[in-house]
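In the form predicted alone, a lone chain appears below as structure tokens.
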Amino acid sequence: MANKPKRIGILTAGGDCPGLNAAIRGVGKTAIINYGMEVYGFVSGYTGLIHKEYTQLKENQLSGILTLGGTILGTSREKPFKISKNDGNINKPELIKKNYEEMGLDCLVCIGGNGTMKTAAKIGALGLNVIGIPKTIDNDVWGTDITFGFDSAVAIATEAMDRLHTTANSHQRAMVIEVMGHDAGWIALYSGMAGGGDVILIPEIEYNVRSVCKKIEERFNEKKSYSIVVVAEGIKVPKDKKPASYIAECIETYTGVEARETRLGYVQRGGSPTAMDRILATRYGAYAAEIIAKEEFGQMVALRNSALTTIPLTEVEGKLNLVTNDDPLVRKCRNMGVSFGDEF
């Protein structure tokens, strides 16, 4: 009698980002075509796993989704191991284990960011087989050099800066553009370099607003008619102030230079993924199927020095990949005269 084909589940959790469908496709097509597995997609992240809401994914359903933004499975920010007063007597971890076992799953693939990887590690601790695939536009998942979704977000932010250069030059203004990044400043750093930012403010490097204003003054004194200031949303500002608004107000107050603010917001997370993110998400997905076939569970797929590898989910939990002051890109920016607002 032939061995029973492996049966795997896939879910996407946390915030949406470009490349999720490419990752689903990478896992599903490789699992079905190369390994003869059965693939099931859970609806709305961990919510679908709790309520046993799923659909079987056939190979033809995975065609045509590579270029699509969002996720065909839907997502949610459900945290099944966090007790809520609205849960009543429902034991979510117990339901997850029960549903996993009733469906006869051999592995669960969890695609998401830091919170998703933390939950995946906890599911693994229940005795279930799990694999994590890291995604987030913030690029702050520890253990991998890069997450898919990041390149797309940087491309969107860079295009916005390209457009702001023309209006800033026309009106001799300082343009302050706010990008996503609560704890990590990767989007601000990369888009700031790619988009010709003159000042880049990120959560990891403490800034002094007078230092920022001094940089703006110097540029105008040097007959440089405009300045681009890139701000990560997670920089420290006074209470009840928004980062871009606060920096723009300070520039006008302390320098007299006209300043305008632009917040990109959720546009950074939407739309079709870049070619780089399509490839990275596909590579991650296909590699996840490969390590499931090898029965190497409890791992997160990762990219280290351009090579695919894995890292135990228990090592990823509770850590962040943050920009350091001596990051090569930070040094290169400083060498070209970019200010990080810390030149006291």
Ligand code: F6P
Given for the second form:
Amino acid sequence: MANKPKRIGILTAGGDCPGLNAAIRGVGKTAIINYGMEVYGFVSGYTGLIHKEYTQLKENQLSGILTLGGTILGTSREKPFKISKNDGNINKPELIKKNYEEMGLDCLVCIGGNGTMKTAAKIGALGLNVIGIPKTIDNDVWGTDITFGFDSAVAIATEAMDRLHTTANSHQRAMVIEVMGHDAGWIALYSGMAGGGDVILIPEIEYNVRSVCKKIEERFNEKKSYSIVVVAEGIKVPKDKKPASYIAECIETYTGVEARETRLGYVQRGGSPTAMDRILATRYGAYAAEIIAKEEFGQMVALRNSALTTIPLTEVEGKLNLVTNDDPLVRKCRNMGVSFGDEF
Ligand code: F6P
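Okay, that was the form predicted alone. Show me the form predicted together with 6-O-phosphono-beta-D-fructofuranose next.
Next comes the full complex, and the chain you just saw is listed first.
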């Protein structure tokens, strides 16, 4: 008798990002076409897994979603292993195990960022088969050189900066642009380099307002009529202040240069993925299906030195990929006169 086809579940969890559908499609198409597996998509991340809300994904349903932003499955920030007063007597980990077993799943693919990988590792510890796929615009997942979503966010932030250059020039202003990234400065660093930022402030490098203002004054004295200041959302600012507003306020107060702020916000997470993100997400998805076929569970797929690889989820759990002061991009920027707000 032929072997029963493998049944896999897929979910997308945490903040959305461009490329999620490309990853779902990569896993699903490879699993169905190449391995004859059955694929089930859970609705709204771990919430769907807890409440057994799912739909079977047929191959034809995976067509036409490659370029779509967001996630056809929906997402949530549900953390099933965090005990909450509102949960009453519901034991979410128990429900997850029960649902997985009742559905006869052979593996669960969890597409998400740090929180999602942490939960996936815990699901693995329940004795269930899991595979993680790293996504986030923040690029802060440990164990991989890059997450999908990041390239799209950098492209969006860079485009915004290109537009700020012309209006900053017309008005001789300092333009402060705040980008996302959570506790990591990757989006600020990359879009700052691509968008010609004169000052880049990231959470990993402690800045001083006086140093930022000195840079702005120097530029004006050098007849550079405007400045672009890129600020990561995670930098330290006084309580009740928003990073971009605070830095713009300081520039106006201490230099007399007119300053304006722009908070890019959720546009960085929306819309169609870049070609690079489509490729990365597809590669991660397809590779996840290959790993499942080989029954190598408990792993996160990753990219290291341009090659696909895996890393145990237990090693990823609880760690962050952050920018270091000696990152090659930081050094290149510094050598070209870009300020990180720590020079005197
Ligand atoms: O992790 C992605 C991200 O967009 C961060 O850059 C940001 O800090 C956070 O999510 C915003 O989260 P939420 O969607 O819960 O507002």
